[in-house]
Every structure is written in C-alpha cells, then in structure tokens.
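Just the one chain here, laid out as structure tokens, in the form predicted alone.
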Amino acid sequence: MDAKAPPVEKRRQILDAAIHVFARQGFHACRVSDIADEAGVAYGLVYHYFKSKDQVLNELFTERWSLLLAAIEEVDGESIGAREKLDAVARFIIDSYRYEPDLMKVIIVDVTRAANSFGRTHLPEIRRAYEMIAKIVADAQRAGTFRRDVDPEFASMWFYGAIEQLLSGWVFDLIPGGEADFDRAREMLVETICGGLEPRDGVPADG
C-alpha cells in the first residue's frame, strides 16, 4: 500500500495484517515486527497506532463482537418467530467464519476460549450476547412457542456452545468445511436447539 496512505487506511492495513499473522503463527508466538512485515510498514509505525499487540487483538475482537451484538439486536426487532431469529443469528456467526476464517480463528482461539486476561476483559460484551439470546428464548416462552421449563440462560449457553464447537471443528479441521457443510451444520444446530425448546406433541408449553 502507498506509504502516504491516510492514517485510517494505515491503521486498517495493520489490523488486517495482524489477523493473518495471529491466525498463522498464534498470538503468543508472534512479534510486533511480524505484523509490521506482513503489513509492509515500518516496525515503529505499528507502535504509532497501537501500544502493543495486545491492543491490536483487543481491537479486532471489539470490532467483530460489536457487529454480532448489533446483528442480534436487529434480528430481535424483526417480526419473525424465535426459531427464525436464532437461525439468523447462527447464520451471521457461521457466515463470519465462512468469509473471514482467519479472524474468527483468532477470536475463538485467542479470546473466547482462552483462559487469560482477554477473555476476562471482555466478559461484559460476551455476557451481553448471551443475555440477548436468553431474551429471545424468554420472549418465546411467554408467547407459548418455547417450553417454560427450560432456563433461558441455559438455553443461551447451549446455543453458543454448539456454535463454538462447530467453529472449533472447522478451525482445527476436525469436521468437513465445504460450502454445503456450513449451511447443513447451521440447519442441524437450529433444529436441535429449537426442537428441544419447542413444546412436544401432547405436552403443554409450561412442561
């Protein structure tokens, strides 16, 4: 990229380079100089925009998680059923991996699954996402479309846990990750979660 590119573009250039370096080498194994080399900029320029590689990772996570929270909020505001809402959220997350696998690998391996300061630092945002799914479940319970004998917070944990396992399977090449596999996995996940939450034949919604 042109050395005279605007600061915003330079900052983006460094962030995009960091995604590939973190995904390829692992966050803890890489150095700031590796990010600079990948971005094609001087070592010192990285420090001009970011205090450390920790701040780079922090910004990458915050950007992507903010998009997720906004997507859930938008979906929840639509006049569609709970199953359709959960399907839309699952689609957003899985499509994020489909189109930006390196970024999602970094978020899964180095933030949400890491027992370190990153995960703890972002607990409020992570909890917010869980609360938003729990709200969708609770609203459906009040409407009678989901059973009332299941704790919405547990349902939210199952929903995210299932998606995270799918993403981890793709990240570590444990399950097939072709185009058709993404859609099939989403459909099975939504069917499994919602099938367990929807009232069974002959059993009332309140259990």
Contents of the next structure:
4 protein chains.
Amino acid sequence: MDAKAPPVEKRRQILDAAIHVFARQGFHACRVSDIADEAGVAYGLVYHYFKSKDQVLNELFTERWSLLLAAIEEVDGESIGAREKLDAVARFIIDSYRYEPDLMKVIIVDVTRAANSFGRTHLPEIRRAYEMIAKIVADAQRAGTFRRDVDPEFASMWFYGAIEQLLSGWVFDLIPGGEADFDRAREMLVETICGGLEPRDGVPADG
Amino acid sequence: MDAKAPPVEKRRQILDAAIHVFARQGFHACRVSDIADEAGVAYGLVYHYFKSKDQVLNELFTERWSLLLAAIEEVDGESIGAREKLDAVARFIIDSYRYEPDLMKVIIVDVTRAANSFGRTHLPEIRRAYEMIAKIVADAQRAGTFRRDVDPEFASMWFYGAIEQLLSGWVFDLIPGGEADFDRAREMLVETICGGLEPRDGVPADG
Amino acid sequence: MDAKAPPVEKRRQILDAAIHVFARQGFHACRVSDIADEAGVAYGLVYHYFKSKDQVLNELFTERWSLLLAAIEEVDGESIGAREKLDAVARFIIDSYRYEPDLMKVIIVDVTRAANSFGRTHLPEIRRAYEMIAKIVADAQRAGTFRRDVDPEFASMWFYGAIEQLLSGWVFDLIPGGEADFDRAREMLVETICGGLEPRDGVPADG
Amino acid sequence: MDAKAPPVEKRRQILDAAIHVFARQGFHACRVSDIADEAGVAYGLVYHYFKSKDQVLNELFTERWSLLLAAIEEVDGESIGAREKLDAVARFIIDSYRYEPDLMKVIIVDVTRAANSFGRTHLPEIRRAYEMIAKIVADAQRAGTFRRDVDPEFASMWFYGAIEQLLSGWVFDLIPGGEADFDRAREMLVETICGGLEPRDGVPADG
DNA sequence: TATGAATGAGTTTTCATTCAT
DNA sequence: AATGAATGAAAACTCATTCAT
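Having seen the form predicted alone, can you show the form predicted in complex with the DNA?
Entire complex below, previous chain first.
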C-alpha cells in the first residue's frame, strides 16, 4: 500500500538541501539547479513544491523564526527573573546555531542581515522578536529589577545586536566557535547587558 | 576663467551619485546606468574612473571606514576614561549617520551587513575596528576601570553590535530617527554597555 | 504520433544553423542571436546545449576535422602509390567543399586560417593532418617512389598549403568554382606537387 | 631651428609600435591604447595621424605589400629563367620574414589569412601578387621552360600557398625557424614546385 | 509527481572614436 | 601637435521560470 513514500518527503529533501546550498554559496550566488542537485531531484520539481527560489528561503526562515518567537513567548511566561529570561533567550538562539549552524547561518546572513532584500520582507517578524524582548525588559523595569532610564526598545536592540554580532563572528570565523565557547559567550553577553540594565549604586531604579 | 576644471570633479560626482543610488535601490538592485544618470555623466565614464561597479562601492567604503579607524585611534590616544572613549566612538559613528545618512546606510547595509559579498572582502578592515575597540576595553581592564571577567573581544562585539543595530533601526525606520534621538540613543547605549562592563558590588574588578 | 522527439534534434538544428550563419557573416561578426534566429529556437537554448559561442565552432570543426583525419588514415592504409594516396586526400577535401561548401568555408576561414584564435586552439589536430601527410611522403621516399632530398614535413606543407589556397580561392571567388573545376584543379595540384616530388633525370631517388 | 623633430617621427613611432603590438596580441585583441602605450604617446594622437585602428593596419600592409609587388615586378623583368625568378620571389618573402618577423607575422596572420576582415579589403592587392606570379609561369610555358598542362593561375596558387604555409609554420612554431632553415626551406620549396612545373619524360612541354 | 528542454529578459563590461582644451 | 576625458553602442552570457510530456 505504501509503495510510494508520501510526497512530503521530497519537499523536505529540497528544503534541507537548500539549507546547505544557501549556507555554502549564499542565496544569491546559488542557482535553483544547485538546490535540485543537492537534493537529488530534478530541476523542475523545486517549482512543483515552491513558487519560486525566494519562497524556499522564506519558508526556511519563517519555519525557524516562528520557533524563536514561540520560545521567547514561552520563556517570558515563566516565573523567573528578567536576567534568567534573557539568558534563556540567548541560550535558545545560540543552541539553534550550535545544532543547526547552516540553517542559522542562512537566517542570519541571507535574511536577518540582508536588510535590503529578504530582511525587508520579514521585517514584521523580525521586529516582533525585538518587541518581545523589549517587553521582558519593560516588565523588569516595572518590577524594579531593571533600571528605568534605558528605553526597553533600546535595551532590546543592545541585547539582540550583541547576539547577532556573536553569531556573525562564528559564521565568519572572526572568533573561535568551539563547544566550550558557546556557554562562555552567552554568560558574558548576559552578564554585560543585564549587568548594564540592572540598578546599582547611584542609579535609581526609577530612572 | 579657470583654465581647466580638475578631472577629479566628475570622479567625485560619480561617487556621490553612487551613494544616493546605492542607498535608494541597494547595490545589487541598481544598474551602473543608474549611477551614470544620477551623476549626469555618460555610461562609460564610470568605467573610465572605476574598474567595476564593485570598485565604486569598495572605494566608498574604504574612504569612510578609514576615517572611522582614524577616529577610534585618535580617541584612544586621548587621556580620558574608557567610558568617555567608547562614548566618543559611538558619537563619531552616530554623527556619521546624522550628517551622511545615505553613505552610512550604504556602508552598513551593503558592506558591513552584507557579510557574504562585500563584508567578506572588507573583513580585515572591519575586524580592525573590533580590535581597536577591544584594546580600549583591555586597557580599562588593566587600569581597573572595567571588570576583568568579560573578554575584551566579546565586549567589543556587544558594543559594536549594539551600534550596528541602532543604525539599522534608523535605516529601516524601526525606531524614530529625529535629531533629538541621536544623543539620547548614544547615552543609553554607552550607559548600558559600559555600565555592564564597569565593576560593581560583588563583581571584583580583577575578575 | 512519435511519443517524443529526441532532444538531440534541436541541438543539430543549432549546429546546422551556425554553419550557415558563420559562413555568411563570419564567426566574429555574427551574434548568438543570429544563430538562434536561423535555427528557429530561443536564444537561451544555444546556451543550453553549448557552453559558449566558441564551443559551437569548436564542435563544428572537430566533428569535420576528425572525418578528415580518419579519411587520411584510411587512404594511407590502402595498397596504392603515394601519388594515388595524395590524390585521394585532395579529393576528399575538395569533395568536402563540393558538398558542404558552407561548412568547409567556416573551417578554412574561421579556424584553419584564423591562426590567432581558433587555429591556435586546434593546432594539435591541424598538425596531426600535416603529420599524416608527411608520413605518406616519407613512406614513398623509403620506397623510392619520391625523391629523398625534400623533407617530408616540407612536402606536406607544400601539399596542404596548395589545397588550402585552392579552397580559399573558391571561397573568396578568386577562381571559378563550377562543377568541372573541382576535378581539374585536383588533377593539376597532384600533378604539380607529386610531379615535383617524384624522381627524374638528374635527381637521384636517394637524395 | 630644429628644436622640434619633424612630426613625421611620431607617426612612424606609432606604426612601429603597432607592428609589435599586433604581432604580440593580434589585431583584434589589442586596444588602441596598447599601441599608444607601446609608442609612448598619448591615446588620441593615434587618431591624429590615422583615421582609425583599421587604417593603421591597412597602412602597414600596403606599405609592405607594395614592396613585394615591386620586387616581383623587378624580378620578372630580369633576364633569368622562371625557376630563378620564383626562387627570387620566395627569397624576397622569406627574407622579409627573416628580417622583420613581427611585421610579416602581422601581414600573414591579420591580413593575408584573415580573409573575412582585412583580407577582403586587400583582396585586389593580394590577387595582384598571384597574377604576377602567374605571369611568370605563363611566360615560362610559352618559352617551353614550364609544361603547359597546368594553368598558370593554379601554379601560382601552389607556389604562393606553399610559401604562406611555410611562414605560418614559422609563425606558429610548427617547424624550426633557425637561420639555417630559411635557405633550405626555400630551396626545397622551389625544387618541389618548379620541379613539378618543369617538363620531363612523358610530359610534353606543350600540354 | 516528476523531468529537463525551452524561453528570453536583463546587465555588466569593453573599447573604438570624438572632442574640448 | 598633443592630451586624455567623455561618449555610448554593442553583445555574450546567466538563470529564474514555464511548459510539454
């Protein structure tokens, strides 16, 4: 009865192939046929499952980014401190890179940082992540955990900007990316950013 | 009356035109003819002065980035605290954007963040900026002004990543970019990052 | 009714069209679109089958030249005199022109005589023909049929040079190229060259 | 008074430079600026003295070819046998190559054999050489020195074709081109072609 | 579902030639 | 006579996408 595998399989094959091809050559530099070759399917089949080359990347991005958004939301729902929340968010993103570096490379390089092309398209989703992080900060400010003289929107940018720079550093081999480095980098990132956001002598929590 | 206008003039016209065309349409989306049209010169003249479309962008980037490197170096040479140094660096970059938003947009969007194409080419220069910032941090750590448990290289990434995110926010209209916002953004950025890097209760300056 | 026309067909169409376009306009003067138009196919299809415009000509040349090499080899294998062998070779080349003047025109004008471009590329194959003719001469010298005081390599050049000049004459309408002229030209060519190579009074066969 | 060298000098400089540039790169592959660079003059000066890039080559060809025509004419006027005349013509051409290989290379490769471009333009002059050689043959036939069953026009082609092939062989390094080879090649060429044209047993001088 | 042949729009780059000085 | 800046036409090649089978 199942003489034939469900068609979904090839669709997945194509997506997975695209991850590696995009990571290797970059979205613009690769041809649709490169994806098909890597997936071991015929050329035109990509167009059977996807409307265009763009759509392949879009789908890859959305698939992953929605996981991120869900993760942030879940983290935010937990009863833990703001520092712990941001630490969890950073951990999620860094782990994404740790376990699927090619996919994250594609998302960072070809979407998130490619602000003129795909970044533009996905700005709303990207922005959504900023906002959720900003919300974590704002809540902490209300709770007195974070100082109030730094706008949550800006705090979110410092935090996300630092993470993106970190991942870029790994992607482009600017900094060592061994197993041991992941945790250490995250700890220092959270320590610095949260340290800067937490109240201290001479900095009243209420701004 | 001037016997002859210096030929350099048209070369400059082309570079300036390129800034606006690149900023408006993005490097890849624009054609060489767009640049020539904007500059009001003949198509081939672009190739008289530049080897390729790429070289136009490269020159634009290098021209500006070397100013940044010089500025950081100068700032680092002054007898001021680390926080003041980083504040000056942030100010220089933000002022660059304030006075030449199109040029900075091109540099950020088409070079610095376009890590797969031009970013790759200019990685050494970009890295140089990171290193100079890291040096400021390292010196402060030795002086006891900054805590020692955050690697200077990482501190540099948090700082630069935050600035890049800020400029991206302005470039893509994610955050308001009025005159008043420039100073406030810089203050908060420096306050957060340096705040996180400075020693405080329970954080011994020596790591 | 035929389930599917073999894809090879269009490839052949393109090659045939190229023969006529090259012959009419010359390789350099014609555009790829001229070939496509003549073949009645879309522009891009030329590039589907051939890597470049050059490759089209290369293929045309190699296809035909290998027939020539095979013909010379076959002729050389027969048990006939040297004069008969050279006559057969001349006949083969002249017949090639007689039946496919456009193709031969292309080969002579755009490859064989275009020594700086394609001739350079195909020098080894062209040289091979010289060598095979030289071998016929050398064998005849050993057999005493041809005098030994003319290097076979030179004899080969006199023979091939005469043929090439003859074909050029037809191609450029320097001499009449009617049906009757083909045989007569060949006879005179062989008579002159072989006559000059054969021993006679006062010219000892052993040089 | 002669503070300034006559302008003709630079014109000659350009022509001489063109010889070497054409020989090195080929007419089509070189740019006008290459000629100017080699001549050590400015770009536009080439257009002051010559109407176009083509005209430079045309002039080079005509200048030399007219010497050849004159030489053949002179040779033909002497009271010597046909074999001696043809030997003198061959010697003239081979010596031209011997003493000015670059110029002859240009003439052979870019004009004489480039039948589609410049060859076409200079066909009348080239043809003139054939005709003069044919006349030498025809006269010899009338005098009984050469057999009459080979058309003078064809005999001329065999002779000229052999020479052209010989020069091509040197130009493209197909055959050794040392000092000693020049005389030997000429002797064999004349021996073969004239040998084939001279009457012998069984070949009545009157065809 | 699967294949890959067929389509054709789009852009960079080259370089001969002109022209102002 | 001399310079070299300025012009702009021309064409190869790529590759996303469509479509017949």
